[in-house]
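Here you get one chain, nothing else, as C-alpha cells; it is the form predicted on its own.
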Amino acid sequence: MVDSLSLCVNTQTPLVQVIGTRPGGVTRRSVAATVRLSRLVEGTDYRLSPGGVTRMIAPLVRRLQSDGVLDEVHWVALNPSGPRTIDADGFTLHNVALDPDRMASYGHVKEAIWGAVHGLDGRGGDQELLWTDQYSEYAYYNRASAEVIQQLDRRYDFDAFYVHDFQQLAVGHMLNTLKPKIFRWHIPFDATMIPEEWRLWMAAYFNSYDVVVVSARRYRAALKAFGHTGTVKQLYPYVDPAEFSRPPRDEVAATLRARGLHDEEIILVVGRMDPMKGQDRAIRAFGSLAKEFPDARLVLVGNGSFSGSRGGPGLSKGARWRSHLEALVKKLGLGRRVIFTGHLPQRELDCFYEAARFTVLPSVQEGFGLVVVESWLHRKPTIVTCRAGIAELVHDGRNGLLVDPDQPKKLAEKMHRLLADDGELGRRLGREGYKASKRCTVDAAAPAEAKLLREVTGG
C-alpha cells in the first residue's frame, strides 16, 4: 500500500472569510490560538469564499483524504482579518496578513497583471512594472507566503506544495526547497498578451515549478510557445455536484417572490462584478429584445471578488463596475427589467438556476467558466463566450450555444433563439450539457490529481 502524502496548498483567496457580525466574534486580534471552524456559525461568524478556486480545492482535498491519497493538509492564504489558524475539520487553514499600505500596493500589481493577461489594458500592461515600488510589495507578499509555508514545512515535512493562481506565481521561486512544487494557473494564458518586458521574470517564475497545470488545451500550447521548458499538464477545473441542489417548485417560487419576481422568463448571468465578465454585453443584447419579450427579466448575480472585500486588498473595481452597469441599464430604459441580486447563498442561487429559462456567460476573457458547469448540473441551456476555456467542451447547437462577446447582435440572436424556443431546443441543450458536466466534477478530477501528486513525489 502506498503511503498517504502530506501537502501544503497556497492560494490568495482564503477558504473562510471572517464576517464578524456577532459581538465579540472571531478576529485576528482577538484570537491567537487555533479556531475550530465547527464552532463558528456560517453566515454570522464567517462565510465560505465564492469563486472557482476555493470551491475546487476544498472538495478535492476531502476526496483525496477519503481515498487515502492525502493525510496531513495545510492551506496558506491571504486573510488579514481572520485568526492565524483555523481547524477546518480535516485540514488546517493558515492566514497571512499584510498591513493596509502593503495590501494596496500588492493589489495594484495584481490588477496590472490581471488586466494585461485578460487584454483589458489597452496599453498592453505596465511595461516598467518590475521596477515600481508597488512591485516590491507584491514580492513582499509572495515572500511572506513562502516564509509561512517554509515554517510549516519544518514542522510537518510536506511531500509536495500545490500553489494556485497568478497572484502566487512568485511563491515557488521563493521557496528554498528541492521538494516537488506544482503550480495551477487558473486564468487565461495567451503569450501575445504578455508585455515583452515581463517575459523573462514570468518565465523564471514558471520554471521554478516541477509541473504547471492549466485549464484548457490552448493554454497548454500557449505556455509552451511562451518558452516554458518544464512539464505542463491540462486538467479541467471541477465542482462537487453534492454542493448543488434541486429545490422544489414552492421554494423556488418563494425565493423569486422575495426578489419581486413571479412568472417572468429569467435570463441568468452569474459572475462577480468585473469588466472582464462582460455583463454589459448581456445588458445591451437584452435591451434589443426587451420590447419583443416583455415578460423577460435579466438577472445578474454576483458581487466583487475577495480582492474587493474588506478582508482582502480592498479594490473598488466591483463597486465601480456595478455603478457603470446600473447607469447603462438606466440609459437603455430597462428600469426594473434588469435585476442585480448581489451575492447569493448557494441554496438561493440554486433556486435561480432552477427558475432560469437559460443562462449566459458573456465574458470578454474567461480562464474556464465553472458557472457553465453549474448551469449544466441544473440541466439548463447556456450561451457561452467562445473566449472561455470551457468553450472547448461546448459543441454549438448540441450542448450549448457559442458566441463572440464582441458581436452583440450575435449574442442577441442566440438569446432570441432560446426565448422564442418552444422548449425542445432548451431541453436538448440542457440534457446534453448535463452529460458534458461529468467531465468537470470532483469525481472526474480526483484520479487525475492523485496521479499528478504521485508522479511528482515518486509515489
Given for the second form:
Amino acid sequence: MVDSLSLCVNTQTPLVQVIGTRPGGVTRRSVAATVRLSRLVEGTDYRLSPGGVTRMIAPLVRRLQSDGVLDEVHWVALNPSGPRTIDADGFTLHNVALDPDRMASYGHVKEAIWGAVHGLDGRGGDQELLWTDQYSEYAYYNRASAEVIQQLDRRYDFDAFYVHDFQQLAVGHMLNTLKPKIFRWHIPFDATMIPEEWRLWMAAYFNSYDVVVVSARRYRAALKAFGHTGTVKQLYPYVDPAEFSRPPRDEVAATLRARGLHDEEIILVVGRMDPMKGQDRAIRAFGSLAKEFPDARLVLVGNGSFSGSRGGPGLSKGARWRSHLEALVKKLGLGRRVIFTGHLPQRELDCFYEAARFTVLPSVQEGFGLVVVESWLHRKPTIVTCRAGIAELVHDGRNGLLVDPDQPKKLAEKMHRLLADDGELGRRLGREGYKASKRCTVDAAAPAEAKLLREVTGG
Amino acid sequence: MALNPILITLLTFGILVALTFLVGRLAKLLAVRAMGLSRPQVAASVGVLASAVVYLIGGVIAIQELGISPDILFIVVALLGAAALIGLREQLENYGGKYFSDVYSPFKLGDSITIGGHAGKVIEINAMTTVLLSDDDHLIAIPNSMFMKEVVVNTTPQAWKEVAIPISIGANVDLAAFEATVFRSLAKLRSRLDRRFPPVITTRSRSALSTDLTVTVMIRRPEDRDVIITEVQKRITESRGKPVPVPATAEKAPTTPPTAGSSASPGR
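Having seen the form predicted on its own, can you show the form predicted together with its partner chain?
First the chain shown before, then all remaining chains and molecules of the complex.
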C-alpha cells in the first residue's frame, strides 16, 4: 500500500476569480480568514477562470484525490482581489497579492516573454528585458509565490511541488528544498524563438526542476535541442468530459435566438481575444466565402485572459484586439455576419458547440489547443492550425483538417469544403475526432500524472 | 539598612558583565561599519576581534571586582592557549586555511578543481576539509590548510565569470522586496556583467533569526572581478537600508526593514 501524497500546486491564474462587485461581497479587504467556496455564489461572488491551465488542474486534483494518489493539496496563485485562502472542498486555494504598480511591471515582463516565445514580433525579443526594473518585479512576484509555498511547506510538509507555466519559471529555483519539483510548460517551445540573451537564464531555471513536462512531442525535442539536461516528459493536456454537456435542441435554439441567431450555419471560433489566437485569419477567410454562403455566420467566443482582467495584471490587449477585429469586420463589409459573444458560461458555450457546423482554431501559435478537444467532445468537425500542439493528434482529412494560419486561401478552401459538405465529411471528422478526444481527458491523463508523481517522489 | 557587602560586590560584577556585553556588541557593530567596503568576511572578522577585546578587558575588570587577581587569570588563559595551540595545531591550521580560502580561493561548491595532484568536483567544504568527488567516484578529503600551501586550479569552464557573494538578512525581512531592490541596483552594473545572465539570488538556509543567501553574478572581464565584488557588496549593503515596500505574500506580512550582519566572500 502506497501512502497518499501531499502536493503544492502553483499557477499564475487562480482557479477562482472573485468578482467582488456585490455590496458586502467577498474581497481581500473584507475577509481575512478562509472562505468556503461552497458558500459563495458562482456568477455573483466569483467566476471560474477560463482557459486551459486551471481547467486541467482542478479535475486532475479531484481525480487523483479520489484515486488515493493525493491527499492534502494546496494551490497557490496570483489573486490580488481574492480572500487570503479559499476552501475549495478538497483542496485549499492560497491567493498571492501584488500591488498595482508591481502587477503592471510583472505583466509587462511576462507578456514580453510570452510574445517572444510565440514569435509575436518576429524572432527575438527585448534583449535588455532581464535588466529592466520591470524584470525585478517579475522576480518579486516569483519570489513572493515561493515564499508563500515555503510557509505552507513548513506547515504541511508537502511531498512534491507542481509549478505551472512560464510565469512561474523562477519559482523552482527560489524554493529552498530538496523535495521534488515538477514544472509544466504549457506554451509552445521553439528554441529558435528564444533570444540569445535569455538562453542561459532560462536554461538555469529549467534545470532547477526535477522534471519538466511539455504538451507536445515536438516541444520535448526542442527543449532537449535547447540544451536542457534534465528529465523532460510529454503529456497531452486534458479536460474533464463531465464538465461538458450536450443540451437538447430546444435549449440550443433558445440560446441562439437570444443572440439573434436562428437557422444560420455557424462557424465557431473559441479563444480569448488575443492576436496569437488568429481570429483575424478566420475573419479574412470567412470574408472570401460570405457571398457564396449567405446563411453562414462566424461566431467568435471569448474575452481577454486573466491577465487582462481587473483582478489580474490588467493588461488591455484583449480589448485592443477586439477593436482591431471589429474594424476589420467593418472594412470587409461583413457587418452582422460576424458575431462577438464575449465570454460564455459553459452551458451556453455547449449550446454553441452543438449548433456549430464546424469549429476553427486559427492560432498563429498555440501551446496545445484544448478547444479542439471540446469541439471533438461535441462530435464537431474542426479546422486546426498546424502550429498548435494538438496538431500532432490531427490526421488531415481523418479526424480534422489541418491548415497553415499564414495561408488564408488554404483556410478559406477548407472552410468552403466543410460549408459545401453534404454532411458526410463533417460526420466522419466529428466521429473520428470524438475518438481522438479520449487521449485528452482526465481519465487518460490521471494514470500518467500519478505515475509521474510516484516517480519523482520515489514512491 | 546597609546592604550586605557580598551582595554589593555581586551586583557590581553583574552590572560590569552586562555593560561589557553591550559595549562588546556596539564595538562589533562599529568595527564592521568602519570596515565599510572591505571584503565582508574580513569586516565580520574585525568585528568579532573588536568585541573579543572588549569582552577580555571587561572580563578582567569584572573579575577584579570579585577580588581575584587578574595575573592568575592571565596565566591560566595563557597556559590553556599554549596547550590548545600545541594540541590542536593541525586542526587550527585547517580552520585557518578554511577561513583564508573562503576569502581568497576562487572556487565554490560544485566547481571542479585540482590541488596537490588531486582532482575532482567540490562536494563539501567543512571546517577541517574540502571534499572532492573524483572522476572515478572516489571521495578525496583535502585538509583546508593545503589551500594555503598548494596551487589550486579551478578547471570549471568559465569559472572566472561567476561571482557568488554569500549574504545574510534578518528572518523578518521581506525577501521578495529585498531581492527586487538588489536586482534594480545591480542592473546599473550591467555594462560590466554578462548580459545573458542576470543576477540570481539563491536561498542557502533559513533559521529563526536569519536567511542566508547567495547573490550570483557573471562578470564580463576577468580583471573586473575584484572591483565588481566590492561594488556588488556595496550595493547589497545599500539595498538593506532601503525601505521595504508593501509585502506581497498572502500568508506573511513582514514589516521590519532588513538588518545588518552579513558575511560575503568571492568565489565560494
